[in-house]
Structure formats: structure tokens, C-alpha cells
Amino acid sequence: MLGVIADDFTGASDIASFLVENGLRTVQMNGVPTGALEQEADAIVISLKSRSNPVAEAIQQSLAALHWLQKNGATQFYFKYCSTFDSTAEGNIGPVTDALLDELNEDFTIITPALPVNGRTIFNGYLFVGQVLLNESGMQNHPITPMTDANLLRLMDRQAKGKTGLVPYADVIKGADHVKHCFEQLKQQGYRYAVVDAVDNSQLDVLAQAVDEMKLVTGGSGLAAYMAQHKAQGKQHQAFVPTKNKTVILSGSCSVMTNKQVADYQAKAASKWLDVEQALTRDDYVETLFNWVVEHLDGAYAPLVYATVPPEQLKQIQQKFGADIASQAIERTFAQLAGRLRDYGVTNFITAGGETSSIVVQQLGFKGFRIGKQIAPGVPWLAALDAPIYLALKSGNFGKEAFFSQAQEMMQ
């Protein structure tokens, strides 16, 4: 019923978890599959790594995903981006949205990254994180996609080729039929996209009804949860949890919440900082990290390897080595370490940060996942389709401070 194109791996598992929680049998695929889907599903989520790569590459990947979803029976399509709407100045949210609209021969869609359960709300077109505007939330310090404006209309207009209008809160609370009327008015006025206010879940429920027949929907995972509710019509599916076994935590995110989560976890378990300079200069650094992890696998909680640092330290690292060089060194080290640990027998991987999660999944090479029980809103356990491996892929700001220990306490 629903084909989802997600612009990173944590975002894909985020939306997949909400679809499962709300009654849709969901499969998450690692990249665009080469063959047909081999099992029944109500929703398919294709996870790409298209958030911050070149625009043309992001468009090509997204269109390839769309074509595969069409061939495998999807009738409605959802372009999933982060609830913090983070992207580069040039894209890729706007250009990918335009390409998908053109390919589907459609001329209108919505922009709704709201996820109230995690504090992402929209009012008068401005995106809030908790009680503060997006650009005051810590996202202005993101190492790859810093966000310095909270106005979604301005952000979309800078990236996309059409005009962005607003369906404000006062209109949304009048119900789905009124919201549909607002869409028609905006289309007649020449708008190609509509930012829709949502300050709590009741507005997302209204919006889910209003977009029921819209061919392309774009947004965060919050709206998808309510779309799933309406499509599933009360069906429920039992979600799994992982088996207790060798576990490791790899944290590359430098978000405000991940910094708190790392600090909380360091009081409970062994942890080791991933030193960028050593990653760049020592050929044996991955082996050093691997040996350290192996030495600490038998503790009450799993060992943590982290590149997570506060904003001031992150700036110092970027100034010393260059932002791109530092990020690539961290990603490469995590990828190689994950591969070594998988070969050693580690079966449970918990990762923090979209880039870290993406590179780890790519290195481990799974074609797709079954979606399990949520650890926190938007963060489920995943089971690889083609190996006895479990993963939890956490977006930077998701989860509470005790997330890393809570994830392990769910294992049976």
C-alpha cells in the first residue's frame, strides 16, 4: 500500500518502526533492491544515503527507488526526511521532491517533518525542537548539515523550483475536508508545496486523512504513523526483540542528546573515544579499537566506541583536520571496526548518528531488515533478512539519556 523512500538509514528505520507499531507489515530494504520482493508486506521502506551527497546523485537514487517500488506494487509514495529537515543549502529535500513529483506527473505535495512525540512541531511554518526554534536547538552546530533557519517555507523555496505555501494551525484544526480545500486553493494560486502546521498528534491525524489520495507525500515519520493507522484499520503485528549475545555500541553523532546519552552510559560501562588523529595516521588503529572491544565484551553492558564530542571540541577537530576529512576518517574507522567485529561473532550492533549508521549498514552488507519492537519512538530493533544480526540505528537526537542501556535491557 505504501512505498517509502528514506534519505538515510536511521530515518528509514524510524519510519518503518512507526508503520509496524500502527499495524502495517513492513520490510526495510538496504538501498534499491535488484530483484523482486520475496515476501508479503503492506509497506516497503527503501533506505538510501542521499541526504548530503551531490544533488544529481540523490535524485538518481531516489528515482531508482521510486521505479522499484512502482514495479513491486506500491500505490502511494512517501519521501521521508529527518524531523529536523536538515539538508545542505542546495538540497537535497527540494530537488528530490521536485524529481519525484515530475516522475509521477504530479504538481503538488506537502512538507510536514513534524514529530510531536519527539518534540518536533510546526507553527506558522516554523519548525521547533522542544521549546526552541530549530536553529537554536543545537542543529546549528551539525557537522554536515547545520541548520541556521527554522522557517520551512524559506528553506524549501531556496532548494526547490516551485513556491511554498502554508496551511496554518487555525485551518488544520477545522478538519480533513477543510485541509483538502486549503490544498486546492494553494494549487490554484500557483503553489507547488504546502507546509502544514502540527503542534500535536491530533493535527497529524487530520492531515493523514487529508492526504489519503495524494500520490506523493513528504515528511517525517510522525505523519506516516497516522497514515498507517488508517490503512491498517486496527490490525496489529507482534514485534520481536533481539537475543542476548555479543553487543557493541558505535556512536558518531555529536547531537545534544547523544552527548547526554554517552555521558550517561560512561557511568555504567567501558567506553573508548575514537581519536581522529590516530584514525588518520595509524594503519593499525582499527585493530587497536577491535582488540579493546573484544577485551570488554563480557561486561554487564556492551563496550562503547564513540566519536561524540561537544560542539566546542567538534569545532576544534574540524579546524585542525578539515570537516570532510574528519568525518570521512570517523566513518571509515567505524565501518572497518564493524566488519571486524561481525567476523569475530558480534551479533548486536547499536549505532548513533545517521552517517555512522549508514556506513555500518553498508559495510555489513545486508539487503534488508525485519522491523522489531521500538526502543524509543522512531528507533526500533532491526533483524537482518540474510544473517542472524540485530541492529538499532539511532538518529542523533532520538531517545532518552539512558537509551544505550535501555536497548540492551530489552534483549531476551
Ligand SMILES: Nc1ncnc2c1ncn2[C@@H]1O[C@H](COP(=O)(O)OP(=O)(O)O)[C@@H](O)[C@H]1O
The other form holds:
Amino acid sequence: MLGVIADDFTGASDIASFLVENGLRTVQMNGVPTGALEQEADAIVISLKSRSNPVAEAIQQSLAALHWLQKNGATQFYFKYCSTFDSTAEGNIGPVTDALLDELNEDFTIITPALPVNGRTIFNGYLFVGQVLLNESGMQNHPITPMTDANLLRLMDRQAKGKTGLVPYADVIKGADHVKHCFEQLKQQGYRYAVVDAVDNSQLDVLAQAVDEMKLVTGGSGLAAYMAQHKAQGKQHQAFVPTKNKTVILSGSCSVMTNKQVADYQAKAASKWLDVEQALTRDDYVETLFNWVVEHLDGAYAPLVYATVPPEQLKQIQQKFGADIASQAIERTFAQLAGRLRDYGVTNFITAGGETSSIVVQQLGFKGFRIGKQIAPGVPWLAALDAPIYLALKSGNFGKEAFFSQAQEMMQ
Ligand SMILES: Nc1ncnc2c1ncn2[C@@H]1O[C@H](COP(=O)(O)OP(=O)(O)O)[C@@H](O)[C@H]1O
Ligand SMILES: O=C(O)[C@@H](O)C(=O)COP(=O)(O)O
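Now that you have shown the form predicted on its own, what about the form predicted in complex with this ligand?
Now the full complex is given, and it begins with the chain already shown.
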């Protein structure tokens, strides 16, 4: 069984959807479960909210997830982080990778955020988003983990304890045996991690074969899709879509794509901006937003509450209130609002943004999810295991402009 440790909830549903689409029976758990695994599965994805926590906390959560997965039958482990390598000079990708390697008594792994279907490719160790380098893609303006360098070797070396090497494109296309040989050479030269180039899916297919016996693999969801294909032996997936019912959209991502998606949706449905100042100063602010959502639940499309702003406005807000204070106030407000709406009878939640989705799901508190049909690559419909609730957790930059309306048009 494959055990996945995902550093946020959108990332967890991203990888879970690719595992399922490629034939593995997969369950996504909300945090580290307290009891034993209750159903048969080929892969378990544990969703953490550890991407931007203090390093020690991220390590502690990730090791707890590892121990649970080991106890419940996992034999190979996958640390899932963002396809845009969201992290800071402190971590958490490097320190968590180190902690997992140490705990597993391993001394080597790979670094593979590539996800070609969503435009994330790696060449000569540089991460591209579409046709531009990571640090020119808009990710340099990320509210919590601004990415100002696209070189994965440098990024990893800054935050991890070992040395990072490269398996370049010219070697990857020579096939899985050759890639394994490159890993051995890098190990002998004292490298602890290898960034592996992947400019399209065929390199991920090769890499999936090269890591078949690697105890710990790290990366985005792209490689996992091919690992699933090689493990699955053609198992079938019964994809579901949600039932039409009371729906709300909560958007806390400030990514380039989410800004476009919010603008597109505002032309179709009722929308309300979540004002940081009011979130910080008014005790009744959640109640005000709740009342507004309830008034708009009967429209053709669901109401949207959004904190999403373009980079200049984000900078002003962060300067005025402090980046951490602003983002915590927004996350808290979304979480409380989601809880109120669930109690009121909203059954379908569409959330945008990794941190935002993570806090909302933690507040709603389900054990875990079954994985349904993909709305866009990496964004599946989810059904809570223990309540008749459906969710779509959209990663910041995933989906096309019309994502929010498309998601609802799938409901039956
Ligand atoms: N208007 C805003 N001002 C300040 N911070 C914001 C604003 N809107 C969103 N944020 C914060 O930015 C962060 C966005 O992160 P996240 O939800 O992970 O989105 P993404 O998936 O794009 O990374 C959240 O912590 C959110 O609260
Ligand atoms: O790998 C990815 O890009 C996503 O699965 C992911 O982790 C995105 O994170 P957010 O943009 O913070 O949602």
C-alpha cells in the first residue's frame, strides 16, 4: 500500500484524484486518524495543514502521519508538496523530507514537483509554470510562501540538511535503469536528494519505474499518477458527482488564476468581499457574512465569499495589518462561516486556496473523504465519509477561468 503525507488539503485531494483516476482505491483522511483503517485501500492520503507551520510542528505532524501509515500497512511513502514548491528558506519541504528519511533509515530520495498537465515542468533543475520560471509566474507574490527563485537545487539546499544533485533531461530519457544508475552515482558522490527533470509526462512515466523500490518518494501529484498506473493493474474507479443542493463558494486564494476565476464568477452570481478590517474589529462579522450567504442561497449559482485580491491590494493590506495577522483573521473567518453554514444545512462547499481549504475542512471536522469525479486536473469532488457533505478543494492556481460555475454544472 502507498502511504501519502500531504502538506495541505488541496494538495491531498489533488494527489488522491490522480491515484484514483489511475486505478488505485484511495481514501483521503482529514489529519492523522485516531483509530485503525476501516476500509480496504491501495493508497491512503493523510491531509495535513503543515505547509506554513513552524518547522518543528510540521515535522511532528508528518512523523505522526508516517507512523500511522506504517501501522496500517503502508510499505512505500510519498511526501506530497506543492507543484510550485511552496516553502520558505526554513522549510518545510526540506526539514520534513529529512525527518521522514531519518525515520525510515533511508539516505536518498527524489524531488519532483513536476505536473505537466497543469504546466509545471522541470528543466536543468529549474521549475517552470507554463512558459515562465516559477519566480516570474505570480508565485513571487504569494501571501505566505513567495517563491523568488526557480532553481530547485538551490531551494532545497537552503532548507535541507543534505546536498541536492540533478538527474538532467538527457539522462531521464535513457530510461528507468539508467535513472536508477544516476541515483546510485549521486548517492556515492554524497548527494541526499535528486531533482529529476520532467518536461512532459513521458519522463514521469520513466521515473515512476525508477522509484518502484524507493522507500520515500517526494513530489507533486504528477509522478504519483504514473506510480499508480504501474501499481494498479487496471482497477476501475466509480466516479461520483454531488447532489444539487445548498452550495457556497469560499475563496481565500490570491493566486493569478483564482483572481481570474473570481472575476469570471462575479459576472454570473452574487459575491461578497471578506474585508480584513471588519474581520479584525467586528465581533458580529461572521454573522453578517452568514446572513448574506443565506439570503443568496437560492440563486441560479451559489453565493461567493472571497478574500481574493490582486498583488498590489494584497501588499497594501499586509502593510496595514501585518501579513500573518491578516491571513489568520481571514482563515478564522472562513472557518467559522463554513461551520455556521454547515449547521444551517449547506451541503456543498467549494473552497479555493490550500490554507483556506485546510482550515475549512478542519473546522467541518470529517474523518476523511471518498474521491469523486475531477472538475479540473487535480481538483476532484469529495464526499465526506461520515456526513452527506460534498466538497471541492481547489488549489490556488488550478482550474480554468469558469471553474466555479463548471463545478456546479456537474451537480445532479
Ligand atoms: N485580502 C487578503 N489579505 C491578506 N491575506 C489574504 C487575503 N486574501 C487571502 N489571504 C491569505 O492568503 C493565504 C492564501 O493561501 P492559500 O489559501 O493557500 O491560497 P493558495 O492556494 O493560492 O496558496 C491565506 O492564508 C489567506 O488567508
Ligand atoms: O501541487 C499542487 O500544485 C497542489 O496540489 C497544491 O499543493 C496547491 O497548493 P495551493 O495552491 O496552496 O492550494
